[in-house]
Every structure is written in C-alpha cells, then in structure tokens.
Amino acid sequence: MGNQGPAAAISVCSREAALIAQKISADHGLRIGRTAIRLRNPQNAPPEWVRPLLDTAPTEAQFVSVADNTLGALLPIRLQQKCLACHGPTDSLRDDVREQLSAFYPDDAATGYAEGDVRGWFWVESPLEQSDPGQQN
C-alpha cells in the first residue's frame, strides 16, 4: 500500500495473505484465518464450525468450544477508511484496483462497504492446555 498504491497490495495480499496465517498458526500450535459473508477470496470460506456464527453478522468478539479441548474464536474486522481503497463503493475505486481485483478476485463479492462496517471475521482455533493429572500446581 505505502511505496505502489493500493493495486500492487492486491497482487500481495493474494499471495502472501495465506502464507502469513500458516507461519504464525505453526509458530503458535493454532489455527487461524479469516472470512467473511460477502467473500473475496473463495479459500476463505468460514470453517463448519464458523458458519452459525456468521448467520447472526457479529459484531464483537464471539468465543465457543470447538471440539474437544479447543477453543474457537471469531473476531470482527472493522473496516477503517484506508480499506476502502479496496472494499469501497465499487464506483469510487480506482480503475486500477478495480482491474486488480477483476484479474486475481473475478467473483470478488467484497466491495460496498463504508468506514466502520464489519467486512469479515479472523478465525483462530486454540488447543486448550491440559494439566498433567499428576502433576502439582
């Protein structure tokens, strides 16, 4: 965004965006991605046990049991007014973006928002530490 525009971040973003979330979920022992109702990406759709949640459009922070031992949680992504360079009104993006977003996004459903709106949601699954029964706190 900083040295070329908001254009070139497009090709970043559906490069590394991925890559950046697989790093920090194996230095973290999580799991951890991001959707949204209205996809951009369609690898980012929500995991099962997301979709319930996204049917009421949360708008803070929601934190339920996964699976056995595993905690879920979904975090909002509110947009500020830098995003709108991408997530804008489609008729207020710039031509080059729009032709970004066309090239690497042709089913991109992920524009129309304004500053403050939810746009989607981070994901994150967290083992919950067990305590060795034998063990002395």
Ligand code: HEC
Given for the second form:
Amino acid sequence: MGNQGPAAAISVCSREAALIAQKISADHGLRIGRTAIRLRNPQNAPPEWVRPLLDTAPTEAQFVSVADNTLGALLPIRLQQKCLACHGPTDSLRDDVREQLSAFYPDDAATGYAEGDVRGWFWVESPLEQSDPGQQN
Ligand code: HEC
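Follow the form predicted alone with the form predicted together with ligand HEC, if you could.
Below is the entire complex, every chain and molecule, led by the chain shown above.
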C-alpha cells in the first residue's frame, strides 16, 4: 500500500490485480480471475461453470471438468488482518477509504468481513494436455 495509505491503494489494487491475471494467463495459456458471492466490482462476477460451485461457499479447493479438455479449479481466498482496511465492517473503515469505495464501487457488497473469513475465490481454467495417440501401445 506504500505510504499513501489504503485509500490511494484502492485504484492501484484493482488495476494491478487485473494486470497480474492477464500476464499469468498469457504465460501459461490459462484463464484466471477473482470472484466472490458479495462482490465489490460487478466485473468479477463468476463465469458460468463457477456459479453452481458457489452455492455451498466452499472453504476447500474444488476441481471440476469445465468442458472437454479443460479443467477448472476454484481456490478460496481468506482475509488477513491487512485486508480489513478495505473489507472490514463499514464503520471501522477510514473515512477516506469509505468515500473512495463508494465513489468507485456504488454497489459494493464486500465489507463487513472479519479476519479468517473466506472473502472470495480465484478461479482457473486450464487446458489439459491432448493425449497423443502415437504414445499408446
Ligand atoms: C486498499 C484497499 C483494499 C485492500 C487492502 C484489499 N482489497 Fe480486496 N478489493 C479492493 C478493491 C478496490 C476491489 C475491487 C477490485 C476490482 O475492481 O477488481 C477488491 C476486490 C477484491 C476481490 C475480488 C472480488 C470482488 O468483490 O470484486 C477479492 C477476492 C478481494 N478483494 C480480496 C482481498 C484480500 C484477500 C485482501 C487482503 C490480502 C484484500 N482484498 C485487500 C480493495 C482492497
């Protein structure tokens, strides 16, 4: 967050998370994203295959077949103490953080959490290696 505090980190955080996701995806041929049940950014809504998995708000990693030759993984993200500056109870947030959040995210549902809560999930779609018929006996 640097020395400008959490309010300044809000815009950086959202831009950097997206850039990191793009870079990893490009390097490894994966599709990845972050999602949650109580969203801050509506653009983080879950892809189709993730939706039914969220019904039980899983606290353990889930692995499913997304389509032929595509594996899907859903990995819970737990909140640490440092996350509460922007995801803790609304009345515990700094005034400038609260103002920034309501300016950038008018429909923010991602406050009111405690340390250790599952805040959301990373989802990953990974192509499986095509089995090579030439390798079979
Ligand atoms: C400086 C404020 C700030 C801090 C600290 C912070 N977040 Fe966030 N968080 C945000 C913002 C802003 C977004 C929306 C980002 C976007 O536009 O994708 C967000 C989005 C998310 C999302 C994506 C789902 C959604 O609701 O859009 C998850 C998951 C998440 N944060 C988890 C965490 C965790 C875990 C930590 C601590 C390691 C943390 N955050 C710390 C501000 C913060």
